Amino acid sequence: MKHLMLVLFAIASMPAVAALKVFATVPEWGALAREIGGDQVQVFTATTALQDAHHVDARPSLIARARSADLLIATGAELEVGWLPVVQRESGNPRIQSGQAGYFEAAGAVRMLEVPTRLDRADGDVHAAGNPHIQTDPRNFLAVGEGLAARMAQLDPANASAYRSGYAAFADRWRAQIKCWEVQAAPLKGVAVVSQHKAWAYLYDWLGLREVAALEPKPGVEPSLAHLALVRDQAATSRPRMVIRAAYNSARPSEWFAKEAKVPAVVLPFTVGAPEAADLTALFETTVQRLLKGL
């Protein structure tokens, strides 16, 4: 008797089992998740901070991961298509197909920028759905955020209240939060400024940046030395107050720019992970801190 009192107090004490196996390919999507589940998710993110999600390696490691998950959580609009995919089809795993209730696409609820007129892979890294880098903006995860706690409660029923709850605590803090970083950022409203990677439409609509050059002479395509220079003189009547780069890019054509037109190169985090960005809050408190400091 002893004996079954202490084996029912170890299984009484183990942890719970997350009712959810959610794989996310990118991090703001894996810490969203987390801000809505809580305890009830169990979450995997496929990349990091410093990676370029369009070019990732389908390890078998991913594969792996991807076999056992219930809900799988990408960005869409072809962000992922060279890897993605073959993650998909070579995990087995039904639930999270294209088209079924485990595949999530969290572009699908938002307001896409950057649309293209044409198509042509002459063009560079041009995605037919518009501007996948929707995570500059913090409006978009409220959005995503809503239509991602309604899939968790459709595919985990027993825990729909804890989703729902999770999404509205989130949301009130969210909303407040947006008020506060929009107040802060309000000097940044109509300043010009270069891009490195034509990464931040969402952020510049948000806060009324206005991009007057990007230093990549097509999406994807790292610039020569006599491509910074052509852009260095063309951006010049426009009077930029600083070149952005994301922290997985390298740093030399925004540094270059730097130098040359003499204004400050400011590196933005774009995910969770990058430095000073271990949250979905520290993001975008970093984000508008970094350029105001520009300024």
Second form
Amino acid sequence: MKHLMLVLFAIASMPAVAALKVFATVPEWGALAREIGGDQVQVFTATTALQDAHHVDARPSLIARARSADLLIATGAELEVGWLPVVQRESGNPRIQSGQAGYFEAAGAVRMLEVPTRLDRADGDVHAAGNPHIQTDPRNFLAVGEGLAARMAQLDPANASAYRSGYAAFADRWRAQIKCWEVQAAPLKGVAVVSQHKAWAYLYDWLGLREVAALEPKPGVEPSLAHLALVRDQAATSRPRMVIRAAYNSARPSEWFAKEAKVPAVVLPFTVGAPEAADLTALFETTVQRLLKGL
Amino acid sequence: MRCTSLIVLAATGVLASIPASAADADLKALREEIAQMKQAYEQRIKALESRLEKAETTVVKAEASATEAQASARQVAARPAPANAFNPEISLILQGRYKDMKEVPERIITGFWPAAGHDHGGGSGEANQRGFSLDHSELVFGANIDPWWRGQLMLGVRDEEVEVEEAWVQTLAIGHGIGLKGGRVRSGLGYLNEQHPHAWDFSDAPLMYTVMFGEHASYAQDGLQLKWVAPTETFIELGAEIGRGAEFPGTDRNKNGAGNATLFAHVGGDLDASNNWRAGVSYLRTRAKDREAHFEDVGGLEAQGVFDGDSRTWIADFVWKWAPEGNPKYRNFKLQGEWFQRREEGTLNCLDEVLVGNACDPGLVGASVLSDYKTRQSGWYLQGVYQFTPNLRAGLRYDRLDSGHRDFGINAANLVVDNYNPSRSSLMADYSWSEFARVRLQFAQDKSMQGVTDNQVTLQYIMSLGAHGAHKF
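The block above covers the form predicted alone; next, return the form predicted together with its partner chain.
Next comes the full complex, this chain leading.
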């Protein structure tokens, strides 16, 4: 009995190892948390690059992981609205509830694009806060990362300086890389493109690409043959140079359009974990290279 | 040239660090080659640098304009919100249908105690309306109350009736995986029990839910629910509920303390990115007093049976979902099944309320016969739903019940004790324009009533408006 008590006491008095447990809804914020936190964080990512973060289930495993998380990083702007509220409520974890310090929304840190002036589901899957796919512009990682590092420091004060220096190192490298990508991507400026899903507003805004049409008739509505034919006919005057889709999108609509309009179909990784996008750097490296190849 | 390799190259100074271990001549040649390479690279780096400078100035400009835009965006957000900004999230579910089926005056699943009791097995209920009809419409309000509480109200609206399906408050502020809910709560037992009809994959509930809980096919009660999620990577959830116990199979006994108790355990996880599952067992214990239903006596006359006693129900459930790479948008498959067993023990009082002179009251004097009552009944269903395209799904379901062991004591000599295995096969296909709009066609061959084979066709729409609800697994 005495021994047991001693063992229990020893366990109870052990310092907590592997500090901050992070639950990221999408791979890009998981990767960013790793860049900033390094060994101080333990990251779980709820979705992969081959999934559409708007259409996943509140799987039991997500509830189990959220139960012990110290920090939940979501995109926000209603991207995860179909499953995240259930995961939060079922987790029994007060730290990660909306409004608490352990809940961080990336969309709150950046300038939103395509904010609708009217809200009507007749316009398809519109998001009141604007287009939620903010991770397609690398500059947004600086703003999100700054807020995230501050939040991590707040939640784990013992490692605050590590988060701050982790972010500083990331930001220095990232700024240099952004400049380099911008130089490489200069020929893309003003180029007309067609998107399968309206997922690239921030990428286009960054590189100066012009979206002349989307294959989805309304956001979130699958392309119909009639609409595809319409876009093809318009292409004769708008002259897009390529059609762009994400790795998780169905290949058929953009391949059909590519053949009909005789332009290349470009598959972009969209987020970390897609083929040739093992980390944040590779994500934009591959994005820029593939866009250039499509010219 | 990749932006990563450029930086790496500069940082490590690869060009200057080649060791001088080769022979002199080779070394000279190598040095010349390196010098050439160096020159070439220097030129390219210079060119890149000048382009960088240009780019930088544009970036500075762009950043300035971005800052301006952000500032103006913040100004917009800082405008005072109207007072109604704190209104709860509201969503509305509209359902309607056309149903083609046999005319059966009393739709009672043979061999089981009808949950609707007095009204002849729910003869007036919406489940039995033929032709065009409106299913009940559902109105949902929900919001955070303060930093510690959340509340939700779900109303079922139909002609001359507003029903409170659920009305609860929930706190998530306890921590340690504990969740507490109070009010009218759909019990966490089984798999389908918490799902409202608009989330069902078929137009009607499995037969086992109808015999277990009646027309609503769900056990909801006024009470408390306590749940605990284990701190493990595999999902383990334990739950306990106590409540008024007024719902079938119990009755409202208007007493202090708890009228029933529920226990449930669920486990779940991911086999890999494409395969997810959940399984569980649940137990419900409640009591009934003066629970009444219609029976037929051995001479074919109407009789009333009144049950007093204990009711215990066990449920086992599982669900397995598959989607390629975990992306269910284009294709996915869902397999779910549940099994139950119910044991009831107590007394059965056989009456002749309308004085027809049945076997329990042959002298037409209002006599009754009290006997022991003991049953052990079970049932199950298995269903699979496959989604072919983002819009189209098809599903198959098989239902089967076993009236099992029914011991009516001495009343076995007075009442007909049916021994039957009700079953039903259903086939459905539905089309969804979006995640908010769905229309469904269902064929079913229903053999839940002895001697009747009812071929049913249902055409149904389910639409949801307003706040984007989140659904459970």
